[in-house]
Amino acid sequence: MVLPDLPDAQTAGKVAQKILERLSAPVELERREVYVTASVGITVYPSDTEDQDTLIRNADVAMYRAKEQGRANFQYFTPEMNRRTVHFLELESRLRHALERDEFLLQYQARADVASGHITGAEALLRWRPQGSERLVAPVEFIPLLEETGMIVPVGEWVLSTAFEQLKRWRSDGVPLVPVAVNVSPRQFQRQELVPAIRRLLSATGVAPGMIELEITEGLVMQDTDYSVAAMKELNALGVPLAIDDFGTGYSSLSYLKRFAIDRLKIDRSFIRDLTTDPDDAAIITAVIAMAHKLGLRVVAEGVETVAQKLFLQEYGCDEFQGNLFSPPVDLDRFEVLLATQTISRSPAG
């Protein structure tokens, strides 16, 4: 939409707001009410640019920024958005070659028993170090990009294969074994190739099923419930434990806890952060622990940073914890040292 002869840039925002309000009214289709929302991007001539094609691109960039802000709003184009877009495109281009260039690696974060402090498992965390760079790219920068582009599927397969091979190597080298948890993306799960892949890796490596754990999100299990139930039953039959990651941040319905074959709940770090100062978070944590134990599930608290948090979790019977208080995510060699210097407590899944 082109708005000529505007008295000022703010007027474009007023027009955009009117458009959003009009579009938000319900539309009747075949006797059903349908609701539509819009995301509006605004760019201003000539202050943003005098080039027609650039104006269109700017408006498009601003529109996507509006989507990122929760949709159903409008955003003005800013030079910062352009810098973000250029960075995004550069990152995407480099990311597409990261797998073939062997730029990905896994770090491991220990999971420990709350009462004894013994290691009970580890989470394998994907990291990216581009060629020629000394620093790792923050996961929050590249993992959403992997999801959006679909590259998460081959990369997720690499993570699984690497975790299996590492467990096989530890067994051969006599390193104390603990179960390794791997995050499974919604795209990876819904391709319906996960179970056959797990079966192949178990056969090829000889790794015991209980030594690999799959972490899935609440939202994932609700996307295709029939398939999710079938897949989880197959994984359960194979002896592969399942955990709900970031519990409490997804769907409010808890019926899936009864329906799906789940072994662990991992309480999201957002509830742990203010555990000792926010009564609401404390109440949520104690309720989740009690509910999970009634259902026969183990509870893992993520993001434990202080002794006070650990003592609270111990008091209310939380089973395991993970966080910088015990160990941050570390490279393979440092994790092996941690394994060698700790008394290992095998988890029930192992």
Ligand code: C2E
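In this text the structure is predicted, and so the values were computed from the model without any measurement. We call the rigid core whatever largest set of C-alpha positions still superposes within 1.5 Å between the two forms. Residue numbers count along the first chain shown, from 1. Compared with the form predicted in complex with the named molecule:
- Under a division of the chain into two rigid parts between the two forms, the C-alpha atoms of G117 and A230 are best fitted by the same superposition and thus share a part.
- Think of the chain as two rigid blocks: between the two forms, the small block swings through 11° with respect to the big one.
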Contents of the next structure:
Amino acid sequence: MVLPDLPDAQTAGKVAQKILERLSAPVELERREVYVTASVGITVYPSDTEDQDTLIRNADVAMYRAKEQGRANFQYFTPEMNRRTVHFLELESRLRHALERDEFLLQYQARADVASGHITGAEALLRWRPQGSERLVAPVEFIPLLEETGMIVPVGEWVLSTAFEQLKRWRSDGVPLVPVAVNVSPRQFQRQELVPAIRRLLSATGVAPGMIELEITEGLVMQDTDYSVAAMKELNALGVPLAIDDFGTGYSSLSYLKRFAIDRLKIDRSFIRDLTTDPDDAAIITAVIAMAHKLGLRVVAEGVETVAQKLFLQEYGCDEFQGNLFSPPVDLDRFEVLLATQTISRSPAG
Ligand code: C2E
Ligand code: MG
Ligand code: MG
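Structure of the form predicted in complex with the named molecule (previous: the form predicted alone):
Below is the whole assembly, all chains and molecules, this chain first.
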């Protein structure tokens, strides 16, 4: 929309607000109520720029910011947004070469049995170290970008095959084996290639199906497309254990828990953090543990950092824990030392 002859820039916001309010009323379609939202980006002529193309680009950048802010709102363009966009574009073009330049690596974080303290498995976590840089890029910076651009599909395949190769190498080196959990993005799950790829890797490496676990999010199970339902059933049939990651943060319909053979719930770190001081978090955790056990699922607490948290989890019968208290994510060599020096216990699912 072009709004000529505005008295001032704020009026554009008032117009945007009106549009949002009008659109927020439900629309009836075939006797169903449908809701529409809008995200509005605003740029002001001539103070932002006098150039026509730049105006359109500014409005676009501001609109994307509105979407990031949870949609159904409006944002004015600011030069700072541009700097951020340029930063993202740079990051994106560097990420595009990261696979071929072999810049990705995996760190491993052990999880352990709450009662005995024995290692029961490990989670493979993706890391990116750009060439010529000593530092790792924070996962929150690049993983959402991989998701957004679809690059998570080939990178996710790399993660899977690297985890399989590692398990194979440990076996031939006689390293004590624990199951390795890999995070799978919904994007990967929607593609028909995931299950065939896993089947191929299982037979190519001779790794036992119970040794590789997949972590998926609640959002994914809730999408419930024909393909993801079929894929989960096939993974069940192959004997590949599935865990629900960040449990408690997604949509809360629990019906999927009985429809799919899920092996583990990983309670999100946000509930663990204030466990010992916030009675609500404590109540949620004890209820989740009780529910999961009734359904025959194992419970893993994520992000356990203190002894007090661990003692609480122990008292309420949580099965496994993962977090900096036991071990942060570490490089392969340090993880191998950990494996060599610790007792390993095979969990029922493995
Ligand atoms: P996640 O799967 O829930 O992984 C656990 C995250 O919690 C990791 O963050 C880990 O470093 C962090 N963490 C573990 N213990 C503690 C603790 O005691 N305190 C605190 N503060 N944090 C702890 P990270 O490595 O930054 O990964 C973030 C997310 O990125 C992961 O969350 C996962 O959703 C995603 N991710 C990581 N690797 C992959 C991958 O290969 N593929 C896909 N699709 N997603 C991945
Ligand atoms: Mg995970
Ligand atoms: Mg998690």
